[in-house]
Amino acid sequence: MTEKSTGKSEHQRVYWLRDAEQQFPELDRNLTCDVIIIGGGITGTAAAYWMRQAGARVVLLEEELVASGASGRNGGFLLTGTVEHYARAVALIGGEKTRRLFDFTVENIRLMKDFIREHEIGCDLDESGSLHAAISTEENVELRESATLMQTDGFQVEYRDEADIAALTQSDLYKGGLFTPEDAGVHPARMVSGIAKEAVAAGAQIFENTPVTQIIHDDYDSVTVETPKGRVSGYLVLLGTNAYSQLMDDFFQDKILPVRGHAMVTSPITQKLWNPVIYANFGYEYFRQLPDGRVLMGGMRESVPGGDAQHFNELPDERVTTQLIAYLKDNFTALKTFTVDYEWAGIMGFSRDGIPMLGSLPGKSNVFAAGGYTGHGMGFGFSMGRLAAQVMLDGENIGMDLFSLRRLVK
């Protein structure tokens, strides 16, 4: 047996969660409004706050927390770009695609800057950028000519030496890298629980604790969801669930796949390690230190057979967290002794193609969905809210050609 309880409950063993609790009622009578929202994550918090700001009714259902899932269990990690480095993506889907899709997180990383800011969200945001550091020739080679295209189409990178690395990483293991300065590191659950907040200050109502047990569509302008204690009944229905996007529809099936991603936090260390944000090896490791000076260090998924993909289980793996350990130790000076204070794992969702999507299910033309982030949730969810609130309640399609979930149909 691989998968271990380190006896905490379930939010106690989450850095960001550990000090978590219910902010917002439970369900327990029916409801009528316009768009009902399935998923208290980055991207159903940000589109309840979005469509408020539109004039919509808005009732949001959570499951268990808002943050408890994926939005809370990540590295905190404000990041420009998809899953695959720039020139790769070039290579993959085209230059222009390539291009307006690392603009899309650049806007993505402003929009919650700035809303932080206005809003006065107490999430920890730290500019110090981000830096992608190769560990082989291979990827080296890579970041260099992300620098140059992203440079040549207006994008404010860095590519920096081996022995640059060296000094920013206290490593010698990297052979050099990419530094995004307008990217940044978050509290994620504290910053979508400020999103929430702002959302119902909107007059968004939002329930926790409210798994949904069916959603009924009634006919074509109406819609139901079920819940334990109460239904609510509107026009429209998005699925923010993300990996759980399969559970809520079987179109997800093939489209949307859980991945399970392990993330450590130590205790503190004095010694300053890191400004950026590391991500390392085509995003297969990454860390930061923590303003309180603890070391989050997340990744290695690729210690399990399949990748740790298709399966929903939550429990952190042994096998992952001790390669996890071993990465620092093996990599740092600095960090020979340490303990590991808190250890988890949450689902990602990827999809198919490493592009998220977002549009109405085939036949169910009143029930939408976004997701799919692959692994960069909080480098798209919040701007994917914003234009989820554009194309279900003003019928903008600007920009729905990179997302359409209708590229995955068969």
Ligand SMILES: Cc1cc2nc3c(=O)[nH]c(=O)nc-3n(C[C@H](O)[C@H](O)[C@H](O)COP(=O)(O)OP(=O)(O)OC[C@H]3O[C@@H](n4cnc5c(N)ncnc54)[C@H](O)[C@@H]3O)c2cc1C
Given for the second form:
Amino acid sequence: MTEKSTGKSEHQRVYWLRDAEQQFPELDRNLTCDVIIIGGGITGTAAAYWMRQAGARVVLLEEELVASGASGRNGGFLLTGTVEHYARAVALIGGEKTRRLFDFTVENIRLMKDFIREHEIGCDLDESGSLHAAISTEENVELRESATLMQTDGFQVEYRDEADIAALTQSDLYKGGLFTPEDAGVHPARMVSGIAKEAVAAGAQIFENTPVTQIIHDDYDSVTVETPKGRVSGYLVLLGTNAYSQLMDDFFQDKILPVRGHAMVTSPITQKLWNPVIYANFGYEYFRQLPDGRVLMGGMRESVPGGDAQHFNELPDERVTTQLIAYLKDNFTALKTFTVDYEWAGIMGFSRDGIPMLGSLPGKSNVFAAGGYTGHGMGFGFSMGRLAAQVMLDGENIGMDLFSLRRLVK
Ligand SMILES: Cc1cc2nc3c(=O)[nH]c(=O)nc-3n(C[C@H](O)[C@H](O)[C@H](O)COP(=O)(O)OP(=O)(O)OC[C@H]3O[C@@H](n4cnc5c(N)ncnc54)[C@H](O)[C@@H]3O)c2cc1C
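What I would like now is the form predicted in complex with the ligand, since the data block earlier showed the form predicted on its own; can you produce it?
Every chain and every other molecule in the complex is listed next, the one we just looked at coming first.
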């Protein structure tokens, strides 16, 4: 296994992780279980929760703290859909696949909202919807077409024209947009931490500060993973390591690519700016106002050469932060003066076709992986954890025509 060559960004620089503390012990003994989950992000914690509901004995190993990867460093947007607008996705992969992928995310958001309510997870659930804002005439055409196609396919969306979008965004930058009322915003680290706590309450064992250093395939029916102070043996392994999966197994070298994403949070702004979370320019820029008035702005990784460099360095590139600041100052009159109180980066896992993946590794039938969300893991991850439980524990193959990672062995 390759060493993770990260430049570690301090948690205090990440708005969502500023108060993060260790909640679960470090592994210091040998254990046996049914399923070993590696990685404590949305994927790993959700899988642990759902696998416990199904009755499996689960051990989750996280090398830092739960949610310290991309799951605690994102925008907290719960969006319907994939990285592509609906109309473009239909053109690329066909109508039926697109509808089912988008349906999966609608179900994921409903499931998350139900979970948050049922378990009273204090993660600032904001149910004001999302707005996809078009930066160009071309994107506006795509969004208008997407609205029509989505309405025909039964999705609840509304197209907004240039005047509407100017009122909603308080900016004249955008040409039109797509409003999705059921989308939401959350405090992502508290959401993931809440899932982890419920998984433990249901009987899962979670260990933090416990890096997996080696996966040993004993035979077809058992696997052992090594950590510095203990080993865990089980029947099945799930890699919930997303962008880091290529460090776990070479198979992922050209299948889940690490891409660095940036975000920052301003000082509190007294004026109320926007209700929905806003995703603009095909998702390259996104922003929202948080409950304490601060503005979170993320994206713009393509605005400077090497900004989205494919490596594991979580330290933000100052040039990208400068672009994020300029975007707010240039486009919103209420945002001429603010300070940047938090700035950070996180590593996303991009798949080659923008579609997430789930399945066992060729030649290692008891080692599974789920990831490759291409910047949309909060929109997929909770349901993906449930699907992983169904696929791994019940041998079901639902959704595998959408997500099978074997499609990438070509
Ligand atoms: C700046 C930014 C903004 C984003 N905004 C959004 C958004 O608004 N909405 C959205 O849907 N998505 C967003 N994303 C993407 C989203 O964060 C990810 O898709 C999602 O968090 C992936 O979750 P995961 O659990 O699969 O991976 P991660 O959260 O990255 O978790 C993987 C975990 O594996 C652990 N790990 C790695 N190696 C080992 C090892 N050897 N042993 C033990 N543990 C290990 C890591 O420490 C990490 O905690 C954004 C991402 C970034 C970086």
